[in-house]
Every structure is written in structure tokens, then in C-alpha cells.
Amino acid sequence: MAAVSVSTDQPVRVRLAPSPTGTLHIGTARTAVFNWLFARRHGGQFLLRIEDTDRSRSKSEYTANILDGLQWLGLSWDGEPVIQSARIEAHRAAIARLLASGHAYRCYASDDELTAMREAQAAAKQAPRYDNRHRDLSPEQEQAYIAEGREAVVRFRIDDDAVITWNDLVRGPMRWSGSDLGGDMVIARRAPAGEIGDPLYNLVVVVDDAAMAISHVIRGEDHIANTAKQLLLYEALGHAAPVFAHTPLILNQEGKKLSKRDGVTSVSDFRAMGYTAEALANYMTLLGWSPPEGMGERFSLDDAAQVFDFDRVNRAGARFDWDKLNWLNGQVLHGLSATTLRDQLVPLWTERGWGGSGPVAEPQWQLDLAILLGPSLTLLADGVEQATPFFTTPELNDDARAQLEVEGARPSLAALATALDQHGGAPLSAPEAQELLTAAVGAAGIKKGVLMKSLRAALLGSLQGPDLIETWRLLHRIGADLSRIRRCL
């Protein structure tokens, strides 16, 4: 058999094709993210197809959280998406057509025959594969099973001698023999005699990936088996077979692939940890591709779509770098503006029950806590530990209560607590701030660290956090700051 050849004279046209059989994994979302940056960088299309044929294990609450998750990260699509289930009829009109030319067939092989095939396949250490059995049963050996009642699947007749031979963007020339791939392939399942069953996988993605004239085929090593077998159905279909790429996969810290052994693997837990849909779309643009000279790792994906293509991709497994991860998340927060932050921070601090009325449900005041904590985030999530103690009276740890009993740390707060009755409720400035830190140490004797640690005791309940004036400044705007003080005394 002739070496199978890809056509590249086209326009480009890409997809994604998710199975919603989970919520929107990492990886297909890295796949999602290379797609839509080929598309972008060659003025092409970025096609969704939802691959729902699983029934039994397809939700629509997944499809939502696909959909939403793409949304999130900024990866709109061109057109409606398409359901395959909705396609069934040309899945099985083309099964149809091999049955009709000869390159599929009914076979009748049971589940017990094909059990103790493979049995003795494993007791001889042979590779299981399909044996062929029934690929040339006669008309009165066909009739004899019907007869019997069974039903029949429908197989792909995949020669031992068939070369394979593709060349991929990511891994140069491609070379497979059929004698690799399994035996003779189920294209549909079983269904009694003279019917079609379900159809399968990959006959199901090459009929519809030819209906939506997809010119390049972006998606994960782990289908690399797949593509052989794909390359011949689309020349038994009479179809040009689109240019394929397959990227490296996304591995944990010990070099395996990324698992839900690993913890967080959906982009919708990503989200509820408090990382950026930008620092998150960056990062996945880096496992696997590696920015030109000069472009640095922080880019939006607009800026990759500018220079992406296949030439900078890796064939090396990625390995999912949390610190990475983490520093590009907090580049972005960093370069929010003071607003931006506060409005993504309030829904967040709205979620705990806090900032419903009062002094700390003033947009000043919020903007003012978003601008303090600004610069110490991390993750969004980290706008809700840290805000605690400015929302509510925090407990006292183990750090707080033994700076508290170092000599001088109580009678200068307790000064301090005086000056402040006698400023009364009036803003405090920095510099008035610092007036009364300075009295105050001087009633008591003391250095002024021994009381600037003891006031963050007393406000914060840890010796950790933002700025002291500044915090001391946003806590006094509520009134909360003269009662912590003398809750220590």
C-alpha cells in the first residue's frame, strides 16, 4: 500500500474536540490554547466540537463548564459549536460506504471467543491485537452466525503490510507500520445483523473533521496511534487527511502525566484557588512552547499569537511548574489597577459575609485595603486571607501573645491608647500616626520597635502583614483600631 499523503493547500482551520465526560481538564485547555494561537497567528478559524457519543458518561453540566472555562481564559471560537451526536446519521452513512467498498466488515466473534483469544495471546507473551478473524467469512458462514442470533460489530480492515507515513508539525517525519496497529479496527459497536451500531471514535472524528474542512489537527502525543489509524480511514473515505501536530503532554514533578492523583488538574479549580485567567493562558502557552529571543515568559495571548508556531514547540514531555505558575499570577495582580483589583476582590470578601454596611462597605475604604494588599498577593485567594483580620477582630497566635508580654510591650500600648482617645475619631494621617507613636514611646521608656511590634499584636493578632501605619490608618477609618489595642492591655 502506498504511504499516505497530507494535503496543506487550504485555509486554516482548526478545532478543539472535548468530550464532556469531566469538567475542562489542563490539558485540553493547553490544547485549546495552541489551537486558538495557530489560528490567530495564520488569520484562520478556531472551531469547538463537543464529542458527546459517550452517552452514558456525557453531562451537560460538563459541556457548561467546558464552554464557561474556554470563555474564561479568553479563547472565543469561531461559529456554534457542533455536537457529534447530532451527526450520527453521516457517522453511519459513512460506515455505510466502507461496508459497501470493501474496506469494512460484520464481525460476529463473541465476547468469550475474543476473551480467550487474547488469553492465549498473554500465555504465549504476544501483543493482544485482533487476530482477523471473520475479515473473510463467506455468505453461508455469515448467514450461519445470524442464524444464531448474534450480533455483529463493524470492522476496519487495516493491513499488516499498509505504511503509514505522516509529517508532523511537532515531530518531523512520521512512520508506522498496520502490522502495529491491533489487527482490523471496531468502527462501530454491535448491533443485530444487517444494522449499524454506535460508531466509534475514530471513525466519528475523521468524518466529521472532513465535514468541517479542519486543515490542521493540533492535539496530544497520547494520539499519535490514533492518527495512523485515522490516515487510513480518511483515504479509504476519499478524503485529504489534514496536517497534524502532536504536542508534548503536560507531566508532573516525578515526570509522569499530569493525574487527579496530582490534586488540581480542571481550569474551574484553578479559578477557585484565585489564579488569573491571563497568568493561567500564559502559562499553558509555555508548557510546551518555548517565546523567542527577547519576548520574556509574561505575555498576554495576543502577544503570542503574534510569533506562535509549531517550529518553537517541544517534543519533550512539560513539566507543570507550580512556582512558575504562581510568579506569573502574581505579575498579574501586581499590574492591576487599584480599582481593577478592588472589584475583583469584592465579590470574594462579599462571598464571606463581609462589607454588607458600615464603614467598610465604603468604596474608598475597599479601594484603599485592595491598594494595601496589592503588592503581598499571590492568588486572589490570598485578598481573603489577608483581609480577614479588617473585617473581623482576629484571634491572638502564639506570636502575638509572647510579644506581648516583652517588657514595655503593654504600658506603651497602653499610652498609645490614651494619645488616640485624645485624637479622638478624626482620620489619622501618616505623619500623625507617627506623632503618636512617638509620645507614646516616650511615656513608656521603651524603643519604638518593641511598641511598633506590639501594636501589630494587637491589630493584626500575628506578628506578620501589610504596612503597620497603614494598616493602623485603615483600621482606625472603622473604629476598630482603639479596641483591639485595649483588648490587650
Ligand code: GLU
Given for the second form:
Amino acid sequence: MAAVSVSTDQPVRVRLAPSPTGTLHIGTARTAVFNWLFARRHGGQFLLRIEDTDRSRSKSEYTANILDGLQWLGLSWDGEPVIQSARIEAHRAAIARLLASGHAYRCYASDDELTAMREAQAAAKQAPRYDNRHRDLSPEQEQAYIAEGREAVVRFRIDDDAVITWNDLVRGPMRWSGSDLGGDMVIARRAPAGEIGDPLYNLVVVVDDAAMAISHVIRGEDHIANTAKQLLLYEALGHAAPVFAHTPLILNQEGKKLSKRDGVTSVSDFRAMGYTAEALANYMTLLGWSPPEGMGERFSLDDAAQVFDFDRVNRAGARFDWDKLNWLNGQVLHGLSATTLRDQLVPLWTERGWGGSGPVAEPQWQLDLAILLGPSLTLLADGVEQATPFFTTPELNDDARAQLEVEGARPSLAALATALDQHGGAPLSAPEAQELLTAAVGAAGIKKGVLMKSLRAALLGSLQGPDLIETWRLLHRIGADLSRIRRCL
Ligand code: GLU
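Return one more block: the form predicted together with this ligand, after the form predicted alone shown previously.
Below is the whole assembly, all chains and molecules, this chain first.
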């Protein structure tokens, strides 16, 4: 960990700059968490910029997914999101300035020429780079290319002997050499003579970050080489550079960068699986950040914002740990009030067509079911699976069937059914339920445990499930217990 103090004499303004070319990725969301925490910690602003300049890949439904995911996680942003594509004139103006000041120039090299150049480099076992061949064209050479009808990209000069340094809030002092940046960089796509084509990523980010007065750029470490290039652009454009913090990548179980191949990578996927926003936000904070001693691992974003700083962000990649996420999610669910839990479960039950009418639609019954299931939930979705035998009559699984073959199982269930019939539809208190069990066991002359297991088998179709007496009482309230016992006799 690098101990770099944060100067907060200037107002903290950070931003998340997602590209709407896919759904909100867990890596982007984690970057959002760190930005949000940092802004909160320093009383600053957290801004949003939608980087939609790749027109062919950007989609409005991805923008909607990103905004929705951030909102769901509780990562509120300040002001309206900046839409990058709307700022293209500012980007072009900056390129025009760089052309005028000689920091940039037009390069007419054709695709074929560039391919031949790269092949020659590969043959000579050199790293691929642009060899700056059009850096100093004479006006005559340029005219000749234009006369040929060639289009030009705009390239930004990167001197090989340039030395780029910055103090990274995560990684400490950083030093890059211009010669490692691949030669003069394209900042605008090909366009006919005299025009400026579509501005490209490094240029637009610098222009926008400067325009938005961003004080700290907090983003994934896959952008480190971009930072070196962007610092040269800040200098050439005469803008003060922000402070940079490069956060570690999120790795899969094998220690490789988490990718689409790992399956679940979008915030919306986690949400659909039944993770709560609170647990996911908590978990993402732990992905790369170590809370101070005594804080524990279970905390809210607001708690973390009180103490967040980059000294506690690790440099090493953060391995995704499903067990920890599951544990946190269980903690969050177990901490919910009964009514909140019920209110979260009811829509999931409704999706299945459960609980719309009849006794199972009764709010108090649903609340009691939520209370019964709550302690065993890891995911909200478990509250659907575990609620299934309460809304639909379950088939008996093999274990349940085997249990009914145990000596005394059926006779004791039969005795229980008779007693239950006499009890009628009136509510069943816990002591009454216990009395009925004891009486039935006495009649059949077996151990109570046998009847309890058999009753569970009859009611739930399985030997697993929540507290038996409470399960029975809930099923009794909707008139579903006696028939389930009788079908086993
Ligand atoms: N649009 C870029 C991305 O999604 C933004 C990177 C940055 O924060 O500068 O990777």
C-alpha cells in the first residue's frame, strides 16, 4: 500500500465514465463505489459521464441499465449525467488547437502501409508501434497525399524521450517513458482533407475531465498506460492534471481478470440472482479495500464513507469470493425487519403466481412465512425456493418416502390425522401442536422423533425445512396440513 496523502485544498470532484456498450459490469460498479466513497469522504461531488462516442456499439438500453444499476446500489450522482457525444464540438476544437500548436499533425499513412510497417516490426521481433513516419511531412508531401485522395487521421506527438511521472494514490510514484507508448497516438479518426474525424478516447476524456473540473480520476489499473498518454495531453492543452488513483482489477477464482466467460459479471445479473444491493455494495467495497481494524467486514456504504481512503486500497488484484458475498448477503437478509423481508419476497412470490388470493394472500400469513424462512436465507431467491411447499403441494422425495416406511410412521400419522380432524380448522397454538404430537405418539407407541420426521415428510415432501411446529401451524392456517398427512396413509 502506498502512503500518499490526499490534498483536499481543492474541491473533490470525481466521475464515473462508463461506456454504454454493455450492461453495468461489476468492475465498473466497483470503480463507481470507490469514486462515490471518496467523494463522500471529502464532501465532494460524484459526477457521471456517459462515454457514448463509439456510436456503433453504444446503446440507450445499456445507458438505462447502467443508471438503473447505480441507483439500485445506492450510488447517487450529482447533477445530470454528461453525455459525451453531445460535446463533440469541444473535442474537435481541442484537436484543432493541438494541430495549430504543432502538438498534433495529420497522418496520411494508409491501412496497407501501416500493416506492412507492423509486419516488418514483427519480423524484426520489435514491439509494434507507429514509427512516426508522417510527423514532419513537408507541405508539398502533404499536398501530394491530398491530391491522391488520401484521408488523414490526426496524431498527437509523443516524444520517445518524454518522461511522464505522477503520484498515484494507490500505486505510489509512477514513471513512464514516451518510448513505451507506441509512437504518436491517433486522436481523431480518418477524415477527408481539412476535416477532423471522430475524436478518440484519450483526447475526449482529457477534454471532458478538464471541462468538468475533475480533481481525481479513479479508475481501473487497465487504464495506466492511458494515464501516461493523457498526462501529455493535459500538458499540451494547458490544463492542470487531476490526481490519479488506479484500482486493482477484479480477478476470478483462478486469478485471471474477471470476464464474460466467468458467467455472472453484470450488476443486473447479481440482482436477478437475488443478491441485495446492500450486500453487493458492501462486497464490492471489500474487493480491493481493507477496512480499518475493528470495523469488521459487514458495513454500509455510509459507514465505509466515513473512513475510506486509498492507503487501504491494495495494489494486487482482488479475487472474487462467492462465499464472502453469500455470507454478506445472508447477513443483510437476516438483519432486515420482518415486514421489509416480506415486502421483498412478495413480488417474487407474485411472479410465480403465488399468494394472489385465498388464505395465502393474507398479509399476516405472508409475514409469518417470511419470519419462518428468514434465518435460512442466503439469497432472496432462496425465499422463493423454500416457500414453494407452502404455496403448492409438494411431491414426496425419496427420503420422505423412505421415512414413511419406518416402523410406526404411518400409524402415528394416522393417529395425528384423527386428532387433527377433531381439532378442526381452529388455529393451532404451539402448545396444542405439541400436545397433539404427544398424544399421537402415545397411541402408536413409538418415539416422538419418528413422528416428527414423518410429519415433516408429509407436510413438505422432504426431510429438510424450517422449524416443524411453525411450518405445521402455517400450513394449518391455510387448511393444507390434514390433506397432506392423509395422502401418506
Ligand atoms: N469509458 C472508459 C471505460 O469505460 C472510461 C475510462 C475512464 O474512467 O477514463 O473504460
